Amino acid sequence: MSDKKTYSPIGVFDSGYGGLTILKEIVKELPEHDFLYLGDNARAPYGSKSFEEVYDLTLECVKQLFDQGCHLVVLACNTASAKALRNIQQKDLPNIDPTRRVLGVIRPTTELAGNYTKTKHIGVLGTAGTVLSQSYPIEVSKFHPEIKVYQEACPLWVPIVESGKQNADDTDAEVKKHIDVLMSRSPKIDTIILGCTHYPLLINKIKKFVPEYVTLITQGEIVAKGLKDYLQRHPEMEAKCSKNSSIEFLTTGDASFFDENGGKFFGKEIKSKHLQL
């Protein structure tokens, strides 16, 4: 780690283990950077929680990553995008730092979809909280009023991969309902967006399931080429971010249980340090 007085990581917040995703492949991007993760699992799953509730966690949770340096954060949580990252963004960052930024996971996934879908029929699969938001239809108009978004809430899956059962036979039958809930609403489906960045880990199980002609966008690489856009196009932003090539994680729960854990997220060892919230 560099001084800390020029230590400047992007932090990355998620409730949990599924934020990882998306820092594995922003890594990939953008490897000389500094990221600072931080899961908050002590409080996790956020995907039942209220929208009051969900901001005071992510609030909270984006303070600490600006107290530990950061000056821009990626909310890597679908969750806290739909329900805290307007008011963060335009109620708490004028009177925190307005020179500090807070982006989320939905907007840049919602801007590229059209480049998926040929029926401009999609289908999202995400927590209950995220559908509830309507987060992705909202945002999914503004760049495509021409598409047709149709929604299902999956509230047993984040469950299912935090507690490693995602390629349990017994996930099977939990994985399908919802895909043919979700298929069932329109037949011209040619797209879904795997709304929760936890979903990637249950992406065989959601394969055997999916019509062979329906594409699924997962979020990491979107996201990660989304920052390191922002970034070109924001060179202020970019001359704040130290870059030494290091990664730390902090974790609101057991470290070890989040290591060994957050290491299958993530595609290699990780270790973290416990942070009391």
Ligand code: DGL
Second form
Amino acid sequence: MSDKKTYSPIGVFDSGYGGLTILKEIVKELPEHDFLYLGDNARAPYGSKSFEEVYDLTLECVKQLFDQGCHLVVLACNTASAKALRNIQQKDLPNIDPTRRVLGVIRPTTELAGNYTKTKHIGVLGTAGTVLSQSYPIEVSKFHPEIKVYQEACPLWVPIVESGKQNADDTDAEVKKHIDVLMSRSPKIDTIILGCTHYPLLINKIKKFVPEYVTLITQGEIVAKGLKDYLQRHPEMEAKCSKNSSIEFLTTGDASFFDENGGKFFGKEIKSKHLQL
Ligand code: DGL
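Can you return the structure of this protein in the form predicted together with the ligand rather than the form predicted on its own?
Let's see the whole complex now, leading with the same chain.
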């Protein structure tokens, strides 16, 4: 456990387990930093909730992470990044504490999208909320106006992962259905962004149904490298982050279920604490 007086971990937030796929890669890039993960498992999924609900829930969780000492929080959730990030950055941070920062996952992903596609036709798989927000097409067009984006919402994929059924045989049909629909939108799609941090947990199923010539983009490494770069460009924030190589986990759901399920994805044993919201 870190010294509480100087404890200022980087907060990593997701509606549930998905952010663990991001945290795992961030820790590889920044092994000396302290991290505090918060999964709002009790209220997941966020993907089917309204703009206002996602914003309210995300803001509450960000404030919790600030209260626990975080100066910098990463929304390791596409749905929260799509529906809450801009409001939090522009409306809330100036009132809460203008020196704190909240970053998302969509911008770093779309910035690099052009490196992967040759045909300039990209598919995005995401939650209904992320797809409806149009965040991916909007952000991709800012960096790469020549790229066409095709989207497909997969509303059951997050509940499948949250209930620990990602390897069950009966999820095959559900995964195949959405990949087939996405691929039918354009024969030129050569790159698919997994635009939900839960989806890497379904990667074995996804690979089974995606044509071999398609490159799958997961966000962990991209976000991790983006964060490292951010800290290099913002030494004032880097100086505030404590560095004792600690990783702590909070879940609004059942802690033992989180440890059992989440540990498999994080690749290491997890010992979480329940947070009542
Ligand atoms: N991991 C979240 C994302 O990236 C899942 C959102 C949800 O809870 O539906 O969108």
